[in-house]
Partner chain sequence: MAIALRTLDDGAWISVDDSRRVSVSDVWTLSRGVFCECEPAYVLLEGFFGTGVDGSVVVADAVGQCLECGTRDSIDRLPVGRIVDGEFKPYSPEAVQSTLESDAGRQA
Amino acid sequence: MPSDVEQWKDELYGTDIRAEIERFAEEGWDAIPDDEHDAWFERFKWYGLYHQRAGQESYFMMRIGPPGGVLEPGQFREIVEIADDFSRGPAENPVFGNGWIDVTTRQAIQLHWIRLEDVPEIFDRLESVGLSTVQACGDSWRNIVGCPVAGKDKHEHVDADALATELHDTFKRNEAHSNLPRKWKVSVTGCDEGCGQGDINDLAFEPAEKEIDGETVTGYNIRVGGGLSRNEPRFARDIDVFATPEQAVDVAGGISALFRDNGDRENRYNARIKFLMDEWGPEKFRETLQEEFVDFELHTAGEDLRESYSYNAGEADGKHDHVGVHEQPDGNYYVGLNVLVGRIGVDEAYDLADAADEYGSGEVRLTQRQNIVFTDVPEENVDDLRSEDVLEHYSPDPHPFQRGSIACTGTEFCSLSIVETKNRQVRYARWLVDNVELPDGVENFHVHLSGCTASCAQPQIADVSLRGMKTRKDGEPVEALDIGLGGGLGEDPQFAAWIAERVPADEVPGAIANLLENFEEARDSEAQSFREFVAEREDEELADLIEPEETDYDDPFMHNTKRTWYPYAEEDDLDESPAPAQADGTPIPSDD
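Structure of the chain above on its own, please, the form predicted alone.
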């Protein structure tokens, strides 16, 4: 039996959803029948709209996904203006205020507190500058990720931006690929650093060379079946296929169609392609692709470049995340700015848009570490850009604890999350900067906080992985975190090992401080990275090194374990929620 979601999609999906969104926007929130909320909210995802958590009825998150994270001149500013006009809620966040944009780990931007009545105008404004929310969510081709400085990087072998854009143009709104069994995440890497994170994507294009008809061709090796979600992480597997740049789109279409026709549509938990790869293995997968889904002879894999992968590769002194000032091949510079947990307030976002226009080309790029990059900055403008006040907060030279911080949306808006995340990770990072010395030689240290097992913050590929849980402390329920260690990518990626469970949230900074002190004392040399140190030890020994401990760190959110409409509201009980709301924000009276 197909799942409920599959039945809803059979009734209506794809581009036909837009007319219904516009109809509901005109008629108002109440026009959506109560008993059809789940079906419509599932369909809305195809157009980048997620309904927010319980207590925030009638408010949506909107996701905007530019391929490869590239926002052309004028596009970032338009998003900021839309956030200013439409992305403000009925309560303030104590750290970020009211009105911001979130940069995601898939090079997209998310806006919150969006009202359905405003969506058609937002769609029109996005489309006026060449942007769209189409397939930013839902069971289809999600935003195509890749190297954030593709085409601007001295270290690339093939321009990943060209392929990412071609894939975007080919498969967005493509009816043959618009209704897949589950989400479809694609990565294109063209550089020798591996920052496209292909290993954790459903479909990965990675740079390679192949001798064809006596000539060396640079193109892509193909990997399939990666992903982090739930408790079933997988690294993408080599299917022994090399695609020339000219063949890449056809190969991608064949693999997408294979998934469309063979993925599990009865059990959504098993619907990702990683489970099909588990069942079939790479050899059968390649054989089926060749026989049924492409009409030309596939090349066997070429010589890959993975041995040079440096992005999140666990090197003690490696950064490789495109933060900082870097020369482009044309003599201009790109400047990568750290955005702590990916959130930018509207006022500061205007300042950043001004800086991108004044000192660079106006292009802004988004990274998978929730940061932003200005491109095409002439050398004579670099110092003036660095002196801008807004760069004191969004720095090209941040402390490693800030540079390495990633957090998902958390209980602020997400119905899946178990704990508060973004505000907490900001507080963690600031406390660590003020109180903890990194061991000598360690310039790179990643701490990822995910509110649940969905892994939107990609915790399994961090030095320290944090995953939301609940526990009891002093007889009271509190928010807690599982702690994992030693994850990362590079030539030989590895997932973090989950070492400690249900550590109260206020004891986590002390645990990290003690862990780093113990690491410094026990490691073989300054050249040994944290990841190498973890890989050499059994879980029991690592658990002894964590030592959770209370410190002067204060966590104002840890006791917020009840269901609330907004975790920071002064009156946060669900009964106090101002939602659902009319277009002007006034509450819609209950029928009770």
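Requested next: the structure of the form predicted together with the partner chain (the form predicted alone having been shown above).
Shown below: the chain alone.
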């Protein structure tokens, strides 16, 4: 029997939702019938609107997805102005204030505290600069990720931006692909460093070469079925298909249609294509694709470039992220800036928009490590850009603990998360910078904090993986984290092994400090990477090296942050919530 979600989608989905959003916005929050909340909030996701968690009713998260993370000149500033005008909550965040933008691990931007009544104006303003929230959430083609410096990088093999944009233009608002069994995440990599992170996507285009009719053609090998969620991580499987740039959209459409027609619509927990791939295997998948979903002969896979992948790949030669100053093929530079946990306050975001305009082309790109990149900076401008005050915090040369930090949204807004994340990860990074010496030779050290098994912070592909949990300490339930080690991408990607479970959150910085000290003592040599060190040891031995302990690190979020309406409010009890609220923020009284 199809799920409720499938029935709601059958009744109304896709572009038809827009008129209903505008109607509700015009009439106000109360116009949404009480007994239709679940259905409408599910549909709103298709337009990038996600109802915030309990205690925050009537407020929405809005996601904006530029393909490949490319924000053309003017687009970043418009988003900042929208955040300034509309993304303000009823209480302050102690670290980030009130009003910010979040850069996500899928090269999108999220705004919080959005009121339904403001959505039509926001949509108009986004569209006026060529942006959209369409399919940013929901069961369809999500934001297409890829090399964030496509077209600007010396390591480029094939133009990922061209394909990402073509896929975006073809499959957004495309009725035949609007209603899939589940979310559909696509990655396009064009470089020889592997920065598209294709291995963890439903559908991955990876650079390759193929001899066709006596000529060497550059294009893409195809992998399918990657993903991290639900304690069921999978790397995408090689389906032995090479697509020329001209064939790529048709192959993508065929695979999307295969998923549409064969994915599980009765059980949403079994609906992602990784489970279909488990069931079928790559050979049957390719056979079905060839026989039923494309009308030309598929090429077998070409020669890939995975051997040179360096992105998030331990100590391999090459770039591990896009932070820093890098020369473009045209002699200009791109400058990657570190954004700790992806969050930028509105005031600083204006300064960054100004700097991008003044010293570069005004283009701002978003990376899958929650950072931003300014492109097209002439050599003579690089020093002036670097001396801007705002780059002290959003640095092209950050400390490795800051550079390596990623955190998801957490209990601040998210329904699924078990623990507070962003503020905590900021505190962790600051404590580690102040208290822990990285072992000699360690220049990249990735710590990813995800609030739950949905894995939005991609914890399984970090040196130190942190995943939200609870434990009991001194007889009381407290927020805790599972600790995993040794994950990463590269030629041979590896998921982290979960080594220590239910470590109280206030003992995690001490655990990382002890782990690094023990690593330095026990490693073979300075040349041995942390990932290699982990790979050659059994879990039990690694567990002995973690040694969680309390330190002078102070964690103000040990209580059940989910039982609050907002974890940082002075009166944080759910009963004190000002939600739901009218458009002007006035609380709407409960019927009870």
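Residue numbers count along the first chain shown, from 1. Between two forms, the rigid core is defined as the largest C-alpha subset superposing within 1.5 Å. As the structure is a computational prediction, the values presented were derived from the model and not from experiment.
For T561, a C-alpha deviation of 2 angstroms or more is recorded between these two forms after rigid-core alignment.
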